[in-house]
Every structure is written in C-alpha cells, then in structure tokens.
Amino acid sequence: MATAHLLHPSSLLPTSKSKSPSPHHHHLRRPHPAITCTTTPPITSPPLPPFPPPLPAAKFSAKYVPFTSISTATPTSESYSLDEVIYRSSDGGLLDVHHDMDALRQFDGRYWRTLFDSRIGTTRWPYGSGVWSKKEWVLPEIDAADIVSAFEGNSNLFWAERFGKKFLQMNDLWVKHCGISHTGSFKDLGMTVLVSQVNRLRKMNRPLVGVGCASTGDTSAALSAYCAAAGIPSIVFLPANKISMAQLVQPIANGAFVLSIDTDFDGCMRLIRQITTELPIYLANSLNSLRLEGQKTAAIEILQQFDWEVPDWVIVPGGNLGNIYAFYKGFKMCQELGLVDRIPRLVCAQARNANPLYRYYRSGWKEFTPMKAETTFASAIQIGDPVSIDRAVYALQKSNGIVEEATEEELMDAMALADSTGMFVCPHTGVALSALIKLRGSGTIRPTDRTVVVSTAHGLKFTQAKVDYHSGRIPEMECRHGNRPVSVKAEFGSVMDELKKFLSEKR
C-alpha cells in the first residue's frame, strides 16, 4: 500500500519556528542593514518564543453525537465511535463530532494559543498543516502515520487596503484566500481529515473499498488527490457539463474513476447516497460530519492571523452550507476553551439563482422550501436543496447572522473590481464580496469594522467565465468593468495614439 502522507515523518527533524508577525505590519519587511566590517556588532533576533511542555496523559476524544442534541441543548445517550461508517443519527437527522471538552479544559486559552502558535510552518510531522496543528481539536485518536496531508491549510489573510479604500471606505478589509491550498480550494480543509480516517479504518481492516462523492468540481479534485496519496481508489459523480474544464480534469489526473451523470448537483447527490447504502464505498460529501472539523480551522487560523483579536465579520459563500456551520464551531470552540471572549457576527452569502437559506431567512425562517437551483457563475455552490441547512440555520441564530445574496450581474461586477485592485478571485468570492458591498451601502457594516471575507477556490479555476466578462461575451450582461485588450497597427505612431490616450484617462 503507498504512503499515508506526501512528507513521511521520518524525513523531518524537529525545528521550532517564531510566530508569523500581524497583518498589522506592513506586507514587506524592511531589509537588515548590510554589514560592513567585522567589527560591526552582529545583528541578534528576538529569542524564539517557547515550545509548550508536551500535553500530559489527558485522554482526548471525539465522537459522533445527533446533531439535534446539540442545536436544542437536549441530552441523549445515543452516539458513536468514529471508527463507525455512520452519516445518520437513528432518526435520520445529521450527526456531529463532540469533543470531550472537559479534556481540553484541563488546559487554559493561553496553553492553547501558545501551542498553536508554535506550529505555525514547523516541519514536525503532520503539525505543519494548518488543519494538524490544531489536531487535539480535530481528530485527536488518530495516529500521526495514518494521517494523510499535503500540509494544507496556513493561508494568506489577505488585506485587501485598495479594494475597501476606494469601493467600500474601509480601512479594515480582509480576505482570507482558503483556495490557496493543495487542489485549489477550502475543501482540502476537511478532506485531509475525511481521508486520514479512512486510511485509519483500512489499515484497521474495515470493508472499505473506496471512497465517493457528488461533486461540483472542487470536492472531487479534494478527495481524489489526497486518495490518491493514500492509494485509496476515489469514485465521482458529477453533473454533466455543470463544471469547468479546470475542476473536471483535477479528478481525471488524480486517477478517480469519474461518472459524468446527466443531472444537478441535487440528484448526483441522492445517487451517492443510494449507492454508498448498498456498497462499501465510504461517502465524502459534507453530510459526513468530519469534513466540517477540517474546514472549522481555518476559522482558528484567522484569529491567529489576528494574534487573537476577533474580527467584526466574517462573510462565508454558501452553498450545502456545511462551511457557515464550521466557521461557527472553530469560533465557538475558541470562545468556549478560553482562547476569545467572543464570536464575530457571520453572514452566508447565496447566488440569486440558487438562494434557498436566503428565502428562508427573509421568511424569519418559517418554512424551509427546497429548490430547483438554476445556472450560475457560482458553480460550487448551485445547490437548491442543501444537505447542512439546519446547521447553517443554527450557527447563523447563535452568531445573531445575516444571509445575503447576489445577482449573477452583481457577482460578475464585484470579481472584476476585485481582481482589478490585485486579486484574482473566483465568482463564489464575487457573491461574498457583493454581500459585503450591499451590507455597506445599507450601513449594517461599519466603515471601521474588521471584516474577513472567506475566498473559497482559486480564480485560475474559474478563467473562462473571466475570459467570457472582460470580452463581453455574457448574454444579458453589461460587463461594465471589463477590460478589453486594443487592437492596434504595428506602427509607432498608432501605438503612441493609443498610449496617450490610455494615460490621460488615468489622470
């Protein structure tokens, strides 16, 4: 059987790294001056800041619990191993991982932060990744060589100064850019976790010959390369011509075995359900719970970019709405372990085309009605019938949230202005950005509020809908901040004609 891992621990001595310094500093760091003479005294670093004392005996667990008994504090005694293949509680409804928070409790905030801290880009297998440096919090009975990683996680806060100065007034703008990861996506987030444990039960001899999920692209580039580095065979069900070329070819190379089925997203969905009850294929669509311990670290991840300050807002896309409810749980987490004082207010954001939370919401969540999701630029997140929406429903109760959506005209526009102030984001970023632009303009959001847009996939994924804006190529859209490139004679004269007249329009 091939490696657990892309890095195999054995190859990795111990080191010690200082903590990245705060995106309050400025991006580039001025040089050391240059050293002229041996006399000149040397130039010292600050001391390197302490790696916390191993964590004692404590025993720390998880299990999976319905999530009922969680959303309306109701005890139960129903739970599971997670060494179960379970995606149900008894009645139906969804699980959820508890953690043993007595155990984590043994140790206060500041030995949390600290530890954390200290594993921040260290070598030392697997605490590296983003998502394992927090592993007590994640996954915490799983052996390091089971682990499959590609040290995911540790992405760029991005401070977006030009984009909040000149279209939002805001000084205090962030994008925490999660595409910038392995596949190109958040989504490695949970499937480094999802695939670690499958590697676990196999090598544990459980009947599990593969692992499944119904995909709009980015889901399926996840689990198949980090299959692929565990020799763990990956099978896909995507909708028929519904993706881009970039996130169809991740799976093929990766060596998936890929159905290209001709439904939505909605019925690939209900067909790796069904097949998953009757085969032993391991289902890693987010209605397994374990994906959402993955993807709740990069919330921790930002208030460590913050040196633990907690933001204002956090604006997440939405889709099956697996994401809202992680962002909320590593908050939480945080909160209730001692690390903050407080949670940020969220807001989940919706395509038009396929905004069944958002209808929900502005009914003052009285009924949920599913629905047929249309066509979007947005294609990760075209989902009319979402498998998370009670979790989305509670995590935006508990954070007193808000749910916007956008246009596919408003989504398109927000990407561009974006990508022109040094961006380059993908439209699912363009329906949070859009959020954020009505939020401010209705004055909910503040001009001094710190405010963290979650980018989920890297724009190189997305190029053609690019591609078809900048050349006006989109039926029924003005595109009125696309740039278009000048045809021009191969002459001086014509060049010049157009440089001038290029440079006074800048004035």
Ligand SMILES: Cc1ncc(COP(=O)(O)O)c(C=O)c1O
Given for the second form:
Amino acid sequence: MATAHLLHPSSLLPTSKSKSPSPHHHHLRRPHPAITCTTTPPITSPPLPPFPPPLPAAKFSAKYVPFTSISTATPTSESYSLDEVIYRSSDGGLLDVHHDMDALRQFDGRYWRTLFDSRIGTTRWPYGSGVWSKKEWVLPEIDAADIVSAFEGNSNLFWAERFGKKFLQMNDLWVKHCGISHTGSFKDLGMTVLVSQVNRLRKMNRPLVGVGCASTGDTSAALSAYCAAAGIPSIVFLPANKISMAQLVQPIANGAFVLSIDTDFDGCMRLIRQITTELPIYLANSLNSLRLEGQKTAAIEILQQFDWEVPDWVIVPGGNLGNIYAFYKGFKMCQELGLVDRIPRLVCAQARNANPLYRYYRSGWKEFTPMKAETTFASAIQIGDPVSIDRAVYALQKSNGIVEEATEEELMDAMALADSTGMFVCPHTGVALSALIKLRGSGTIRPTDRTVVVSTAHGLKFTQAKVDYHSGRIPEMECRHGNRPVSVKAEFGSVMDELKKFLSEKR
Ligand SMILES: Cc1ncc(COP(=O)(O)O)c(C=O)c1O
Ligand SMILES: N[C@@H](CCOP(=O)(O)O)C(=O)O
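Right, the form predicted on its own is done, so what does the form predicted together with this ligand look like?
Expanding to the full complex; the earlier chain stays at the top.
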C-alpha cells in the first residue's frame, strides 16, 4: 500500500495574491495566481515567508465509520477499512468516510490552500483532476496507478451577471457548472473515486464481477463511462421511460449491461440493493459513502475559485440527497483544517412533485414520510425515498440551511430565464434557481449576498423538455418565456416582412 506523500509546494508559491477579486476576475476560468506569478514583477510583490517543510512521517488514512458516530458525535469502535465491501453499519445505518484529521492537521490551512492551488492546470497524474488534486482528503491511500480519472472537476464558476442583475437585483450571483464535465453531470466527481477503488480491489483479487447502480440517468452515465475506461463490467438499472434519450444512450454506448425496469427510481434502488447483497456486484449509488468523497471536492473548488473567500449561500438541487451532504462535508473539512473560518448556508431545492425532504423540513423535522414521486421535468430528482435522508438533515441543520421547492412551471420558467441570459441549464438547475428566486423574493437572500447555484447536469441532456417548453406544448403551462421559431417561405419579401415585424417589436 502506498504512503500518501505530499509534495512541498513552497516552490510554487505565488509572489502575489489578489485579495479582493471583482466578479469579473472569476467570470471565465482565469489564470490562477500560482500560474500568473511568473509574470508578476517581483518589485510589487514581496515574497511570502517560506513554508515549514512537510513532516516526514505524514501518512494520511481514512476508514468507514457509522454515520451516527459523526451526526451524534458518539465515539465508536466500529470501523471498516475502505478495502472492505460494505455499505451499511452493523445496525443497518449509513456509513461515512472518516479521515484521520490529526494527520491532516499536521499541516495548516495555508499549506493546504497552497498545495491545492499549485495543482490547478497541471498535467501531472492524477492531480490535474479537480477531485484528485485533493487526493490526501479523498482517498489518501490509493496508488496513483489505480486511479481511473477523466480529469473531472475544475468546472467553471460562472458569474451569472445578467441573470442576477436583470431578474434578482444581485451582482454577486454565481453558477457552479458541475454538469459541464466528462459525462455531463456532477456524478463524475464521485464516480472517479468509486471506480478507482473498485479497480484497486480487483487488482487485489477481490471477487468483484462488476459494478451496478440504480439510476435516473446521470449515475448510470458516469458509472458506465468510468467502468468502460477501466475495462470493468457495469450494470445499470433504469426506470423504463423515465429518463431522457441522451441519458439512455450514454450507458448503451459505453457498453454497460442496461436493464430497463418497469418501475420508478425507488423501485430500481430497492432491486439493486437486494442484488448487490446476493451477487459480487459493487454498489455504485451514493448509499456507498465513497462517492461523496469525490463529490465534496466541488465545495472545496468553489472556495478555491473565490480565492478562499466563503460565499454566503450555496443552493443545491436534491434527489437521493447525497450531494447536499457532500457539499457540507467539503466546506466543513475546509473550516476544520483552517482553510476558511466559516461555512456557507446551504439550501436544498426539490421539485414539488418529488419533495419528501421539503415536507420533512416543513414539519419541523418531526416526521419523515417517503412518498411516491410524481413525474417531473427534473426527472433526475424524481425520487421519493432518498437513501441519504439522514445525511441531508444533518447537513442542513449544521449549516443553518433551508429547504425550498419548485412547481413544474416555476422550474421550467427559471430554466428558460437562465437560458435567455446565455446559460443552457438542466431542469434540476431550474429547481435550484426557482429556490433562489423565492428566497430573494422573501428577502432571505439579500441583494449583496454572494450566492452560488449548483448546476448539476448539462442542459444538452434535457433538450426535449426545452423543445416542449419553447414550442408551448406543455399542458396547463403558460410557457411564458417560450421562444418559438418562425416558419417562413423561402422568398425575399416574406423574410423581410418577418424581420421588420421582429425589429419593430424590439424597438
Ligand atoms: C442532474 C441531477 N441533479 C441533482 C441530483 C440530486 O443529487 P442527489 O441525489 O445527490 O441529491 C441528481 C441525482 O439525484 C441529478 O442527476
Ligand atoms: N440522479 C441520480 C439518482 C441516484 O443518485 P445516487 O447519487 O445515489 O447515485 C442518477 O442520476 O441516477
């Protein structure tokens, strides 16, 4: 087993660091201070004091512990090696990956910030990945050679200038485009970790014949791509006729064994949980806490993109509810290890047609009742019995968080408005944007609050929803921001007439 080894980053220290970034600095992927330092005249930028060298004995490790030992801060002797195939604690509860924080604390926050910053843009395996650039905090003990990565992460933090100013009187609104990635969703962040660990286990001759998941379309796409890259069989359970065509074709093209099952996502989830206890198929859903170790790096990345300044709010669409906890965990680790001094308030946004967390929140966290999720345009979060409900509640309580919901019309309108300002977001991001619109409306989020909306999938996976909206074909929906194409005869006069009409309306 390889000992995680830190490279000393002092040689890469920036000679200056912008401390008060205007939003413009973040609009496009800007050159990082660690890169720009070579062109900064030394005369204007006094060098920072040298770093202490890394402790020679630094060895980082992580293990599974019962999630309740984290959420109730109860010490436990129950723990498992990450090399075990296990998804549940002895009492049937969730597990969590627990890092040796004392080992990580041997280095201060400034050390970690500089180390992570120094890896941006590198081609050095595997640190060019936004996930593996934080390897010591993710899977510290895996050999670089076992990692299966598409250099995921490092996604754009987009300054939503026009959307913010035009519709919300906000100047500090950002969209973290986690969906602009290898398979078009944030699932890549978790899947690189999970499939890398499976790759390692198979090299250790563990009898794993493949990796399986239930999916609303994004987990299956990520799983099949990463497995195909590693030559590992993948098996995906999909609810028949409930995912988009673009999502369906992804595992098919990547050679997964695709089962289209006549049930909903929750039904598929129940089945894959049963199957993975019977057959040596490794479970790839976020019930498996390894996934969240990769997903949490998106939170660290947001801080990094703001030069380690903490935003006020982060809004995340929620379905199976692993991701909201992953964001919390990423922010919390940064606080605990001294990279930042606070964490943002989290908002989890659900579609009204699949809103078990919202109902639970509205009951004052008194009663959780799983529901049968109804059809929603935000089809990837059509989930009524989320496996990570306890994780989500914990994340929200610990971050002074809020849960919001969006109707079909609200989410589709919000998506269309965002698109009209140059984005091309998915309906789930529409749910998160609707939550933002409501929280701005109620004054909970103030005009000057720095707010990040997490965009979870690429809009191109959901073109049918957009086509239906813009052609005004959705029953009982006004589609008030629809933009219908105009059919016109192929002759000069007709084209001129249409253009004149259009231009006079513009005036
Ligand atoms: C595009 C998209 N957005 C949001 C979510 C919600 O994430 P989570 O299940 O971790 O709550 C999912 C999957 O569930 C998804 O595929
Ligand atoms: N939206 C997900 C649903 C399953 O979530 P997971 O994070 O538990 O895998 C999907 O795309 O399948």
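Throughout, rigid core stands for the largest set of C-alpha atoms superposing within 1.5 Å between the two forms. These numbers come from a predicted model, not from an experiment. Positions refer to the first chain, counted from 1.
query: Comparing between the two forms on the rigid core, is the C-alpha shift at N483 2 Å or larger?
result: No.
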